[in-house]
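One chain comes next, on its own, written as structure tokens: the form predicted alone.
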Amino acid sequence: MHNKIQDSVILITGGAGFIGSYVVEELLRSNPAKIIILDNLIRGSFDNMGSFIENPVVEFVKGDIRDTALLEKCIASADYVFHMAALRINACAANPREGFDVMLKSTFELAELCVKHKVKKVIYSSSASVYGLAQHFPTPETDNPYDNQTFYGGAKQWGEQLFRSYRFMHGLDYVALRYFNVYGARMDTDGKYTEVMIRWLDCIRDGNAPLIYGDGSTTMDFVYVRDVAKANVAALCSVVTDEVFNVGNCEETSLKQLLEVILKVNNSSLIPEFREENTVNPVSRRLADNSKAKRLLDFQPTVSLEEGLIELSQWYSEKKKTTALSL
């Protein structure tokens, strides 16, 4: 199954990032000839690459995918490409022009270069954001994307359609993966767009009441990052092409339920405070149907929410201790 990886050269854009670093670790199990990581370290970090940065198989290139000459240099020798570099959803909204350059223009250049250099297959990181508020729950890949209201979701949908058209026009094999709510160790912890899990872990550490905006009924489908990495490798190794797959945990968890599990695994008895919701969230539910990925990729998630939150909590606690000691 993994013989595609063995002795191959694989490029990962955004490979120093949260999900990308786990994909590198998963690929290294199957003895690739080389893994090239192209990352500008805006969201990625050397900490994320700690387990493999010294590995002679790994070549780290600090650079931006908007640098087309550098992108071509990285793609020229690659057999396979994982295209994971992206801005966050809020960053696209805050700066749509930058969102266009990173999410659309650079993805177009990457597709062109993959055709030029005869890349065998591209694995494209898409998102459940393409659905907006889905029509069905659990949500199959056949749900339409017309209710998406975000630049980010639109850009990801365009990327899917770009690779589909390049498969038709140029024979470029690809698979697109629609991630649901990915979490886990190495997730973003700082800055304007910090995840709610991290904010709550800070509250638990400091003994402050965790805040829930709204009534806590909004649901998400939380999938652990190691499972997402395995889905990426399964997509590469399969014979499947010209397909899109959901990657979720197939469990619907409300914000209230999420906080209950986080408090439980951290042995905390804090009581949440509810605040008035200050933004309108057009997506009140998320729940993946993974049956297509199970059938065609032999992929199904293995990490439960409780297991994942234990790992996340332990990692974040160690990270905070290390940061405190270095100050």
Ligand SMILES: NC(=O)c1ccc[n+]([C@@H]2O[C@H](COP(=O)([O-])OP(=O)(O)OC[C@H]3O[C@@H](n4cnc5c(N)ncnc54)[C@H](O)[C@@H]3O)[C@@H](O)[C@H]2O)c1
The other form holds:
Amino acid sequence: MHNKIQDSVILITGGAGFIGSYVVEELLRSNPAKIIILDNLIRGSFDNMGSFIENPVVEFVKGDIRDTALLEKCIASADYVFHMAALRINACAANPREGFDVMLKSTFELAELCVKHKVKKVIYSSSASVYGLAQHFPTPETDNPYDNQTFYGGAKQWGEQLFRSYRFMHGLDYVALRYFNVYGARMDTDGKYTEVMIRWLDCIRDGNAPLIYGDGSTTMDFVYVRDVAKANVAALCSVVTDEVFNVGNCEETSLKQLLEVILKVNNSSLIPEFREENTVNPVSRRLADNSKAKRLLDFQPTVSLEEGLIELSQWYSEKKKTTALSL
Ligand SMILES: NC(=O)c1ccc[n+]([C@@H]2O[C@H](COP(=O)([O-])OP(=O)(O)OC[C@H]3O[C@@H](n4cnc5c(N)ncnc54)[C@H](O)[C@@H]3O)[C@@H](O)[C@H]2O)c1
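With the form predicted alone done, generate the form predicted in complex with the ligand in the same format.
Following is the full complex, with the preceding chain placed first.
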């Protein structure tokens, strides 16, 4: 199944980011001719690319997908494209105009260029945000997207529809993947929009009470990043086209339960404190139905929440030690 990768040139926009860097590692197992990473490093890093940046098969291009001439240079020789560069949900809310340029305009240019240069397939990183608060739990792909209230979710939904229309008008093959809550080693630890798990690991290390925004009943479906990378490669290698798939772990975990597991795997007995909820993403429940991905892509997540949190905690503690030593 991996012979599509062997000897192919593959572009990954956002390949220096959290999920993108794992996709690169997964692809490298199958001997691609070349992997081009286009990333402006607004969130990605050389640390994320540590395991492959010296690999002669990998070409890192520091640049912006809004630079259409540069984007064209990167796409011109590509057989396949993973389109992962994007702004985070809060960044889109804080600056919708930039969100428009990165998420909509650049994705449009990318689709145009993929047609022009006869790219064989695009794998588009969409998001469970397209559902807003879903109607059904577990949520199948057929749930309607009209309850989304975020710019980010709207942009991802538009991206899916853009690729659908380009498949219909131009025959451009694509698969869109709606990731649920992705976590794992290399997730952002010190950016403006650091995830709750990292903030709690900081609290555990410093002996401070972990903060829960809201009453802790909000649920998410946490899927480990290596599983998400596997779903991307399965989407590329399968014959499936013009389809969208959920990528979750199919387990519903409340913030309170998540904290319990993090405390457990770190042998901590800290008591949480509760604070008023933030309102950028007003979604109280998430739970994926992955059965379509299982059926058509042969994809199933393999990492349990506890295993994933152990791996994340170990990675973060090592990272903190290394940073402290280098100061
Ligand atoms: N992490 C999640 O839980 C999650 C959930 C659903 C969907 N997604 C989607 O998956 C994809 C990857 O997410 P991630 O978690 O790895 O995020 P990330 O921020 O770590 O990765 C995105 C990468 O894109 C780069 N980038 C951003 N704007 C760019 C631009 N204008 N030009 C070039 N590069 C640019 C960033 O530097 C970063 O390396 C994104 O499309 C994201 O929307 C992520």
